[in-house]
Structures are given as C-alpha cells and as structure tokens.
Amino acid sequence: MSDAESPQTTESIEPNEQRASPDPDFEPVSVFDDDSTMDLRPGADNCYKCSVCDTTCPVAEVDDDFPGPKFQGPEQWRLKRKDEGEIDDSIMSCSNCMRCDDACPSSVPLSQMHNAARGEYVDEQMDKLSVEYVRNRVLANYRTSAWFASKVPRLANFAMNFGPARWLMEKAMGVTSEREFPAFAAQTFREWWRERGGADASRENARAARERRGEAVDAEKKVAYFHGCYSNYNTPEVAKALVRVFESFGYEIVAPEQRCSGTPMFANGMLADAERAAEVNVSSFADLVERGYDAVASCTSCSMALKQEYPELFDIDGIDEVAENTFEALEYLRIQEDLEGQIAEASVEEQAFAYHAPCHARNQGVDRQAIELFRDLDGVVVEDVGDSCSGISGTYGWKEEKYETSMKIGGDMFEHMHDAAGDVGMTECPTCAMQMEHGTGYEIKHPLQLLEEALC
C-alpha cells in the first residue's frame, strides 16, 4: 500500500521498517508514463514525508514559491499516478544540486525523480519555439558553443563580454548580463595533450616516475581521464595539473574521446541530448575499463554524472562497469597512494585558501578531502567556508530569472569567504569557482593545482 493510499498517522516510522515490509501487491509500473526502463515506485513509497529534504533545499530556503524536493519527487509522482496530470512547471526551478539525495534518511531517489520529471516536462509541455527552451538548449550544450569559441578564443573573449552584446543576450535570450563570461583558453587541454605527445609521452613519463619511486617499471598503473568541457576549453591548467600529479605517482594517462558529462543537460531536462553524450562517453571508457584502466575526473559534477546519474537514467552497455570504476581525482589518489604521507613531507610558499565543498562532492562523500589533505601541508592554511550551496548550480545562475535567487543562495558562502584568511578560494567544481569569483572577486584554484605545486 502506498503512502497516498494509507491513512495519515502521527506515529514515526523507521526507514528500515519501511524497507522490511514490501507491498505484497507490488506490480512494477512506469514513472511519469515513461516506458518500462525506469521504475521508481519502491523508492517513492519509501518516502514517509519527514520533509528533511525540504529543509536542506537551498532553493526552497530563499524562494517561498518553490515547493521543494518532496513535492517535486514523491508527491508529484503520486499525483500523476492518480489523474494523469501535467508536471508542475516549478520543476524547472530545481537547481539539481542533489542535496536532497544526501539528506533523505529513507534513500528515496529524489534527484532521479526530478531528472525524470524535468525531462518529461521539457519533452511534452515546453514550447520548443520559446525563448526559454532555446536559451536552455544553448546553455545545456555548452560544449558546442565552446568548441566554436575555442577556434577564435581572443575574439570570443572580447565578443562574449562586450557590453552591448551582453545587453542584447539578456533581452533576447534571458542570459543574465550580471556575470562575466569565463575566458576561453588560447590553447585547449586536448591541443596541449596532443602537442605534448599524448598517451605515448605519458607512458614514458610514468615509467620514469615509477623507476624513481622504486616501483616496478611495468606496474599496471593506468587511468583514463575524463577532463570535461570546462577543463578543456577554459581552465586547461587544472587538467595539466592532473596529468603532472598522476604521472609523478607513476600513472599512465589516456584522454579518450569524450563528450559533455551531461550535467547541464540533466539540469535543463534535455535527457535525449544527455543520453547521446553518455553513449559516446560510456563507449570510450567501458573499453578502457575492460583493459584495466580506472576513470578519473577533475570535476565533481562530471564524476557524479558517470557514477550516479548515468546508471540511474540510461540503459547503455557497459554503463555499470564505468560507474563502478569512476573516481574523483583526489579521491582516487587518496585510495591508491600514501598522499597524506607525501603532503606531510612537502612545503609550499605561505598562502591561505577559503575552501568551498561543491554539493556534488558532498553527494560522493568527498567534501572534506581537501581540508583533510592540506592541513598537514607546510605553508598552507585552508579554511572550510561552511556547508552552504554556492547557488550557481551550473547553468542555473546564468538565467536572468534565476540570477537573484542564485546570489541569495550563495550569500552565506560569500560572507564566510570574506571572514576566512587570505583572498584565494578553492573548490573542485568549475561553476562553483565562477560563483565564488563573482561574489568575492577572489582568484579561485582547484586542489589539483596546489597538489601540483607541492609535489611536482
């Protein structure tokens, strides 16, 4: 018997009790009238309306009109089962931070339900000729526009931040003019990688490092790097830092063919686009996993997509193997190497960082790793600026109508950054870095860049 069919009770229900008493009349059904590939009924029926998810939702905290993740997930699903109603348009105000997944004591697959509902809303209810749809499609497919911009980076950097052009983009497309577009690099990471010699050069560097470290020269230390769009087109210095750090530990690196992880597509309900990208990514990485490689990502949203969202939303050969063998970069090194021991023996010039843990790092349980790792690094002070969301959530904070909400959400983080020592920020997420820089004016670094400075 589902919650919707049960009489209301004021007695508490333990999550484990709920799981231990499956409905004997259970029959798998499709969610949101989709096909049989996605059945979330068991997860939805685990919701006992404690509302913890609503209390941790950063959007609901600052926007009284947003009904919160409980409504967007289990409650909307139940309503839809009953009367074939439409998806509530407030689903497009969910930022896909996925904090509700982490907060739920009953393991309700909230973000999976939100992604499914958002996809159905966009497919069936959104006008494909509307400005909102076109704007969201362009933002969700950032890789396409970044590819064109990377061919003429200086011209693109000028044009994208030219005042009249920004005014026009806001009026015509709804892209806020409050933010500065991030600069495109003069040389992408993949251009640098090819110029450097690609996988062959990495193999030689790794073998030399293993010899220096007293390890077997032919040791099987191989990783496939998912660099994502932003490290390729905007911050290749982060991707270069990963290559140098991993090679210093003796890892051979390959950078296979890849598309966007799909994170901005999930957040905008463009599930067909996300699935096409996932098919390319899974195909590339599944072959390498089968040959003994592990996948590493320098962006926590990218690793989140490969680990969790792909297997939740798509049915692609090899998807589970890729998910099981994908790691965030620092997470991987902390598992495989004595990283803390090497950091304890290293030193860098004195500097202080205000560290923000991205929401998608929290979902993967790696939100404390930079604090724990660098506290023993001589010359460095790293302060955690608290557990608040940065507010930008990928493309969310780039939308004119969401900009103010985005800045309200990030308010606590900005304040704590100003209170922390130093004027440099640190985070693993590129869009959190944009928001940190926008709200404080601080330079922002990735933990891999400090690790490179300490060890390479």
Second form
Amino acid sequence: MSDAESPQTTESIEPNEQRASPDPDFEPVSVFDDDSTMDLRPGADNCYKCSVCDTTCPVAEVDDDFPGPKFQGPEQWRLKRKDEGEIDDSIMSCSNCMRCDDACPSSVPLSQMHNAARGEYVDEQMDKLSVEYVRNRVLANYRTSAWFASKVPRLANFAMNFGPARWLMEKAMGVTSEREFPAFAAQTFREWWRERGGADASRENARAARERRGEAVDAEKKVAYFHGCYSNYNTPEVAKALVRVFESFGYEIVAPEQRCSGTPMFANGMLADAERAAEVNVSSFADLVERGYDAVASCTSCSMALKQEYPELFDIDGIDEVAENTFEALEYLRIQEDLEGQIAEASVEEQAFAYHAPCHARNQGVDRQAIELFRDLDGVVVEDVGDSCSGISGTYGWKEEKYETSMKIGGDMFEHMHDAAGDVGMTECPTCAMQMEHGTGYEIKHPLQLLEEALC
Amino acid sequence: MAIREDVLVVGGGIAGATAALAAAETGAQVRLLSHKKSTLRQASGLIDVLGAVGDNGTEVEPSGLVADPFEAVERLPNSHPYRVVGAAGIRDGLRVFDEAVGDAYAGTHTDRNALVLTHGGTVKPTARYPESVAPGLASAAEKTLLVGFAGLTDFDAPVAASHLDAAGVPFEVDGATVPFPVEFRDDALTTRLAKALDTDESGARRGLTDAVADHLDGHERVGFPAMLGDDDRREVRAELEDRLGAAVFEIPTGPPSLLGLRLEDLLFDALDEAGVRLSSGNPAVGYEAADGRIESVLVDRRGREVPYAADEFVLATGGLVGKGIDSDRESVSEPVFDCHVPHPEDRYDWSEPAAFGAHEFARFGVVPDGDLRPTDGSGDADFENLRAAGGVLGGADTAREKSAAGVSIATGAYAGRRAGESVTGREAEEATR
Ligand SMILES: Cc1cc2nc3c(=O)[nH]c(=O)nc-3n(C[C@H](O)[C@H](O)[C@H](O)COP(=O)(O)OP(=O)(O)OC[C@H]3O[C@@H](n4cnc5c(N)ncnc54)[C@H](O)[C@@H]3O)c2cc1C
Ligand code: SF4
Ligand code: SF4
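Can you switch from the form predicted on its own and show the form predicted in complex with the partner chain instead?
Starting with the chain above, the whole complex follows.
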C-alpha cells in the first residue's frame, strides 16, 4: 500500500460520531477587513438599488410576501447599522438558490449576507423547541436519517412513504405529504466501493486505462471524490458512473471520509451544524489536496459548498486550498481532457433528454456544459428546458408551508419539460431531480450516466 | 488545454452578444464568456445609434439633435469608434441586430431617428425600439394619455405629460394615475405586475381597462410604463387595445427594465440558435500570450484560473459601468489585458465641474487601431488577435451623444466578423494548400 491511500479513506463513518471541535462557538470569518466578526455592511454600500437581483429571485416572482434579495441583503444590513434591529423572519423564505449573487452588477455578496442573517435569525430569534426548528434540523441533517435508513433500506422505503406515517409527519412536523420520499438503494455507494476493492482496485483500473490510452503508466492523475449523501444512499448509480468514467480517463480515485456538504444546513440557518460537517470534510480533503489530489463532486450544490460557501463562512485550516482544488466532475474532465473530441467519436442508442441546469450549476458557470457536450454526441438530443429555477431548493420544497411556492416556481420548468422532445430528464442536482420527477413523472439521469454509456 | 474555440468573446453585454453573432456568421466556433448577468437588464431596451453631435465635431451639444445618424457620423471626432467602422459598419451592426430580434423591434424602415417618449417626459432620438413602443412615437400627432400606477414612484404620468407638453410635442397629452388592478405590496416587482397581466390574475386586464376608461376622453392612444405582460405581451396589449378602443404603447422605464430583460432574452436565444457556446458566472482575469498573440484567457473559477484557448479574441467588457474599465484614485486601467487607457495625470481634470459638462471620464477607454485592435501608448496594436468592442472603447461620450447601444453593435459586429474571418479565412487557406 502506498502513501496515497490511508486505510481510513475507504471506511464508512457513522454520521453521528462527532469530532472534537476546537472551538464550539461559531465564529465566522470576515471578508472585508481583519475584524474577527463577519461584517458585511461595507458590502451593502456597494448596492446602488438597481433591483436587478429582485428580478432574478424565483421566490419573489411568485410570493408577494417575500421582500426579495435587495431587502434581505443590503437593506437589512443597512438597517442593522443604525440600531441592533431583529432579522426579519422572511429570511426563512429565501431558498438559498444564490441566483441573486450572479445577477448583481456591483458584486454585493448577497447569498453570503443571507446565510449570515439566516444563521443569526435561527440562533437568536427562533424558538429551539418549535416544530419548525426541529423539522428544519431533521431535514437539514438528512444524512443522519439516511444513514439509519440505509441499514434497513426496504423497510425504510416502505415506512417513509406509508400513508398514515406521512399524514402524521405533515401534521406534527410540517413535512409535506405531497412528495414521495426518495428510495434508498439496497447497497450504498460506499458498500459497493469497498466490495470492489476501494482505492487499490481503482489504481489498477486507472493504470490499465493509461496504458490503453498511451499515457505514462505512472502519470499523476488522482482525484478525491466527494460523493455527498445522496449518491451514496439513494443514487449510487451516479457515483458508480463517476468512478467508471474517471477511471477510463486514467484517474485513480479515493473516496475519503466525508460528511454532508452542509448545503441543507446553510439553507436552514444551522451554521454550527454546517461548520462541524465542514471541519470533517476540509480536514480529510486538505490532506489529499496537499498530496496532489484534486477534489471532484457529482452534485453541483456540494461542489458549490466546498468552492464558495466554506471559505465565505468558515475559518478552517486548509479551507482555501480545498476550495481552490474542488471541481464539478464534468467541469474537471473538460478542463483536463479532450472530452469534446472523445464525445464526438462516440455514439449511443437514440435517446432524448430534457435538461435542467440547477441554480448552483449556474452559479459556478457550468450550467451550459451538458448541453454543449452532448450536442455532439451521436444518437442524443438534449434540450435545455429554460433558465427557471426548479423550485425545490433542497429541503425548501419539503416544508409543508413552502410546498405550494415550490411547485409554483417549478411550473415553468415542468411545462418546458413536457414541451421538450425527450421524456427522460437530466440534471446534476439530486433535489432538482426529485422535483423534476415529482412534477412530470419522468425518469431523471445525471450527465455522468450518459457519459458512462458513451465512453465506458 | 481542453477548453478551446475559434473565437472567444469576453463580455456578455450587447457588444459581446453582437460580436459573437457576427463571428458565428462566418462559420467559426464561438464562445461568449460573461462574468455577470448582462447590463441589458438595466438598460432601456432602446438602440440609440447617434442622437446628438456638436457642430464643430469636437464638442457635443445636447441641443444639436441628429435626424439622420448615418450622415452625422462624418461630424464626429477622428478618435470616435464610429470613424473606424464608418457608416457601413453601423449598417452591418444593425443588420446583425435586426436579424437577431426579428419583428420584436421596429425602426428598420428608415435611416432617420425615431423620437421615443421617455418615462421622465422627454423625447429621445433612437434608431431601434421594441414594437410595443412604436405606437407612442412623438412624431405621430395623436391625442395621448399617459397612465401611471399608484405606488410606482418611478413613473409619474401627470408630471411626464406636463413635461412633454412644455417640450412642445405636436399633440395633446394628459396624464392619469390609477391603482394597479391586483393588490401587491408597495415595492412590488415590475416582473410580478407583468406576470399578473400575463396570466390575467384576478381579471387584471379588465380591471386595468376599467380604471383607465374614466380618463379616456377622446384619447387616441394610451401609454403605460413597460410592464404590460411578459411571455404573452402581444396578447395583453391586443386585449387592452380592444377594450379601450385606442392604441396602447409602452414607455421604457428605468432599471430593472422589462424591455431590457426581453432584449436580453431575444439576444441570448439568437446566440443559442447560432450555436454560440455560453459561459457565465466567472470573470476573465488575465491571459497567456506568445509572439504577440494571445493564446488563452484565464478565467477565475472560484480561486482556480482556468485557461480558455482560442485563435481570436474580442474584448467587450463594457466601460466604467460594466467594469471593463477600472478606476481608482490614481489611474484608469483595463483589467483583463492591461491595455493602455489614456487619461489625464491629474485626477481633477477627469471631470468637469458642471454636472453635465463634457466629462473626460465618459470617453475613457482603450484606443483602437484601424482594425479595432487596442493599441499601446505609441499606437501599435497590443496583440495581433485581440479586438475591442462596445463600452470598453474610448473616444465616444455615449451618454451625451445618445449612441451607447449603437456603438456597441457597430463595433461588436465589426470585431466579431473580423475575428471570425481571420479563423475561417485561415482554415480555408489551409484547406486549399
Ligand atoms: C441603466 C442603463 C440604461 C441604458 N440605457 C440605454 C439606452 O437607452 N439606449 C442605449 O442605446 N443604450 C443604453 N444603455 C447602454 C447599453 O445597454 C450598454 O451598456 C452599452 O452599449 C455598453 O455595452 P457593452 O456590451 O459594451 O458593455 P456592458 O453592457 O457594460 O457589458 C459588459 C459585460 O461584460 C462583462 N464583463 C465585464 N468584465 C468582465 C470580465 N473580466 N470577465 C468576463 N466578463 C466581464 C459584464 O458582466 C457584462 O456582461 C444603458 C445602460 C445602462 C446601464
Ligand atoms: S438566494 Fe435565491 S431565493 Fe434567496 S433571495 Fe437570492 S435569489 Fe431569492
Ligand atoms: S443587484 Fe446588487 S446593486 Fe442592484 S439592488 Fe441588488 S444588491 Fe443592490
């Protein structure tokens, strides 16, 4: 065994096993000066009130009670400067889609302001015994529930969608009974990965591929895979596709110890939970990055968290190095390999897809890549279903009181999906996929799965 | 290096979009790279080509309104970008634009400027305007009613009407303020008002016409702020006209502007149609070059610089507003390629004391050669394969001349076409060899 693999990299870690945190109090970093608290007020001064952010906010478009990102961000921070006012509770209606970030011509750090305000609201103003708080906490800590469920997947699949249980969940917890819970896989990705031989097997596959491709057998092609919770517990076929595609390009893969990326926790204002998860993730990926690995993720919200939200919100050793070396999976291959050339030579059985770009793909500038790439793939038609938000935004659309807003936002997308030629959906984000399936009944695939079909 | 195109256009405003369309026309593979959402969302949606020129060619007098922009180009100073592309370049830019937007815009029937009513109650010379604006031109002597919505402070119809009256428009004009038929919070988004008319929420269309009917006293046309529907805007306007028995038109608004949003959609649909690849969300921050040619532009993807390679490049990052030109206390610069931007040594010479004087900073920008390539201080092109278009070019005071979008599409079309031809021409040459 070489030093590239330490035994714990393939070990499954119990979700509720907590690492000792050096500082249990949440201490966000400052972005604008050396002050030790997060002071985003100078960012508010950059706002010249053009309201362009408001016109891109999917929640404001359908919910007249939601004052929009301009209010949530710069205006609220400006008010706070005058006196120590409370955070307006409408902050909980922001779905953290981060579209406003991308829209602001003046680079006001809107989503960072929203994350900070939400954190403060939950910490200081929300009743910790309220149903809403408990429900949000359970939803945000999806991985814990998923970990239990994965031990008894069949029972969990039945129980989670069992009518009376769902009725009770809606009444007592505020989890909408309109949605079907995603099915848990009989075998998790990590179980499969271990059974397959873990990193050792991957190294061998990668070496064989390099030889086949005429590359140096010892080439430094190493990636650390952030699979996240969903492709581990629910859609291991996506994670397996990533493994096979990357190996076919000669990359050896490790699947290090990891927690939830924190995305659902940011969105629910549970910054301390998110920070604990981030600490584990950063520490295990930072070691690998130092040893020449790049981090890749198959979920666009996970890559977004590692690339942007972590360094914006937390101060953890190695966080910047991890952020700089994290990539969305397709993005990575496009930068490193002649993916386009390989696709142009491949062909698959005839099929048509209705593609939706997740908001968090948009924010990373990777929202067009699936369309661009598969345009050249023989046998495939991929249609973009427009730039609207799917409306689910992670845990948002699961909340009983948000369900209707969520479906209203998704309306445009459903319509365009029906209009598109294909009756299979495609997206990079697992919760967008849930929403697409829920709204249309279509089967949904990840671009990596089509790539696997084309190249492996 | 894996991300590679024939032509890479940097900047997603109207200049970049036009450049990408023109380059794609030559058969080149084009990518349009943009940091933020386009500034088109804030713009009025009007395409001003040239509205005012000073008589002596160097000074621009607001009073010197231009009737025929093509003829007036000659009177611009030599350093003006229009003098590089000429009247033919302006025509070509408009052609690219007209083909992209189709019948959503009017103004193609004449070389002469149209006079459009603005939400401030002035009249503005422009070359292309949304079809929904067309029935409201100042040249038509029809008794006009302007209608504003209570709570919408951006447009005060009675004030606008009295301004127009004072300006001596050749028709009778009145203003009225009515409540919007669906109740929204006070600072409701224009997009939500538009949507309500689109879907006819709670009978919004009928409610609106009922409210306006009381003020309709022989008026032949009725103007509303531009929020009459979004996806179904034609249907909305037709129904309002039908119910009112008068022509209905839209008045361009300040940001956020629905007409600007619609123009952005139109142009991006055209880009998609033309097979242009689109990347947005990350800024260009530098470049790699060898032998006087740029090889790639470096794009900052959250901390990691990724090279985007191409044979030809177009710089269309906008002026001081679009962040294509940067200024701090000491100097003015072009941040991506570090092109030369001339400016007075003394900061106090940058602007005139009078608010509407001939601000020096309004003309700040890169200095092009005869092929729109940015030049260094001594007049030589910085790079063989880099051209510039739109607001990043110096030498035009687009706000005072009323030429912003015109300069962008004329120079965009020129730079894009030249970039595309350099590649496809070279390819053709290689093929015959
Ligand atoms: C409020 C407002 C009202 C207007 N009204 C009118 C009008 O009535 N009539 C008219 O003719 N014109 C009008 N305009 C002007 C017009 O819309 C254009 O802004 C102008 O023509 C300049 O266009 P441009 O494409 O050169 O630059 P911009 O529109 O400024 O676009 C620049 C683009 O480059 C991108 N960019 C900048 N730096 C980088 C980088 N480093 N990397 C990648 N991308 C980058 C920006 O994100 C942006 O998308 C108005 C503009 C504004 C803001
Ligand atoms: S993050 Fe999304 S939902 Fe929240 S304010 Fe911004 S645009 Fe609206
Ligand atoms: S887009 Fe930016 S500048 Fe405009 S209102 Fe929103 S925060 Fe302010």
